[in-house]
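Given as structure tokens, the chain that follows is alone and in the form predicted on its own.
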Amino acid sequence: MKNIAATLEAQLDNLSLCQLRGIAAVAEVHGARTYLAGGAVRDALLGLQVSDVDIAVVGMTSELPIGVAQALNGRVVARSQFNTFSLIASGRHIDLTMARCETYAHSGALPTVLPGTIRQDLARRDFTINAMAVSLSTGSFGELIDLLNCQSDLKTGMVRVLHDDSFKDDATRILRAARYAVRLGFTLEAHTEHLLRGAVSYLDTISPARLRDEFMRVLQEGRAVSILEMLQCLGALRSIHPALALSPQTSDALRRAAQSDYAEMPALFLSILTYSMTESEKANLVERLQLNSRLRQTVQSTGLARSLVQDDRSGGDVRRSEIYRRLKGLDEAAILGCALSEGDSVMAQRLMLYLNELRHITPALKGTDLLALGVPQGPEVGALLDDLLEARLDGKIETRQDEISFVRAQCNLPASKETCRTS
């Protein structure tokens, strides 16, 4: 049996190789084994950085987790009906699994579980290439355990599903199988493509919550254009809404997107994907995914802020402090996202130009400071604030001393205190 600790040796940190040391030692106290399992294999053959951390335990108990939780100073933080348990240590995320075999009652149910041997818990994984494991016990630390000659697909770049009825178990093995082929740069094997285009729509089986999250994890990827576009070609995207498709313009715009270092990333894709929808179409993907208030402000507020701005029809321009008043308050993803759908357009001019000038203006003067001039308490103070703002916005105001003008004119203030006459 292959031996892959000096991999493991190299891929992993000090932090990560004690930790996993620490699991086994706890898991043998416990009569347990234990195995590094999955996507943690897979990129360490790969030479890729390994940064999830699943374990799969073979007799597992539920005084287990919280044993290794105290041998590495951590703590248990969530544990799932599946026996899966979350573990925060040292900053670290480790998953401690029970290793199962699973049958599913119908399409798109949660699987029924049972407790299993590592052999049985490969055998239930999405692909070949996540259902390889090595052994963490002391005797056998790092023999790698491929009962199904996955390493072959590892070395020839072959995304394979492990039967026939992978994808009708669970489609969201549809999303996965694109976002690993995307990733690592792979080809879905030729049968598993055939399956999974006679699979998609199974997606219509899946909950909202879990297609949801699914799909989240697809625009979280780095390579998340690539990844939508290839759903597209294989019938995926229209099977999660008829609605959603890439045209030629939607495709330019999500790669101008990924090119931005906007920080939520997603909300942004949203906004782009959803931009040529209906508000009905909107209406029904946000209940489809049941988006949470976040993404649903994002989705609503892409068709409103493409509205506002729009071209008047008599064709003369807009006072920048309109488009400021038009679009204040609306969500920010959701008025990037109409931006870079509309290209070099008077609109996305509009749209850029108050995402990075307008929104940042402020007058200079604050309320105390109009009190300290004369200006009597009350809504005076706000309105003439107001017209402070718009001043600032036109370009008719651009330092303290003007904003003072300002505010003495409009008051008929002399350089002395004097209460301000309002009509």
Second form
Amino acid sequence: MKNIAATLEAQLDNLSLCQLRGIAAVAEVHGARTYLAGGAVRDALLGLQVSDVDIAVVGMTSELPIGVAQALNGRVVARSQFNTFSLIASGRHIDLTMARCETYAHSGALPTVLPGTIRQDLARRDFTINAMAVSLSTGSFGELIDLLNCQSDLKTGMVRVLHDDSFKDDATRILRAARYAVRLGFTLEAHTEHLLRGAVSYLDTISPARLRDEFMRVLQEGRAVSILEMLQCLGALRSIHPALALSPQTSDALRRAAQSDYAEMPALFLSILTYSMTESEKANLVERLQLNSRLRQTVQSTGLARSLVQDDRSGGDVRRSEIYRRLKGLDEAAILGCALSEGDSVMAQRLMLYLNELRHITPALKGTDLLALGVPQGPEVGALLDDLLEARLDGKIETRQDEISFVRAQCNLPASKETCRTS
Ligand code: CTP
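Give me the form predicted in complex with ligand CTP now, not the form predicted on its own.
Next comes the full complex, this chain leading.
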């Protein structure tokens, strides 16, 4: 059997290697065997750096994850269905999963799961490139288990399913196939592509939460736009939601977004993807993907920012304070998404003016300064601050002294008081 211990040593750092050996030792005490499985093996064999690890445990017990967490000075952070435990130790995320065999009662159903051998566990997986394991046990550390000649697909760069019902059993694999193909620069094997195209309608069988999680993983990828384009070519994008469509303008806007260094790329992409949708299409998408409140806000604000753009299509002069007033409080990703969707139009320039300049403008004087100037306490203070901001935004005043003069003129205040109380 091929041993890839040296490859693991090259692609994992010392901390991960120590953790893997520690996990194997604890498992042995519990009479279990452990295997590094899935993406970590794929990436190690491709010469990519491996950080988070996924470990298949043959002979899982309920005490084992706790024992592992103690040995690694970590903690179990989640236990999900099918005896899968998520641990955090020294900042690393480790998944311990019971090796299992699966059957699906119907498409999209969660699988019926039974404890299984490592062979059964590999056979249930999505693609050959993810269906290899490496033994972590003492005495066989590094032994590669490749029952289906998966290495050959890794070498030739193929994304290939393990059996013909794979996409029907679990249609999230449609998104995963495109994600791996683009990320790794691989090709969809011809029969796999044929099966995928025939299974896109099975995306309907996937629960909103699972679909959202896989869709978000697409949006988080470095080459998300190419993945979306591939999903569109395969007929899968509109099966996620009928209104999800990439026009050439949408693709351009997404690419411009991808080139920016915006911190919340998934929110920005969502804004662009929903820019041309009707309100009811957006509401349906939000439901279909059960978006969290943060992303719902982006989608809703995109509608508001867009309506502002449409109101002003005349391109006539609009005061800077008016632009500010309309956009104030709207989600940043939504405004940027609208600007990118608008190309080089006057409206895009206004949206960018707000993001780059207007929203950062504040009056130099605070409420306490106004009171010190002699403005009576009460609603007038707030109204004056609003007036000051408006005058600043519109370039009518520029300095603190301008603001003092502005307030003095508005309230008929004596010059001496303001000068001595605010200097
Ligand atoms: N898996 C599967 N079918 C799915 C999801 C996952 O068979 N629908 C299997 C694959 O073998 C995969 C493993 O579970 O390798 C772990 O899943 P995940 O963490 O989602 O993927 P990774 O392989 O770690 O890939 P990535 O680099 O995208 O995280």
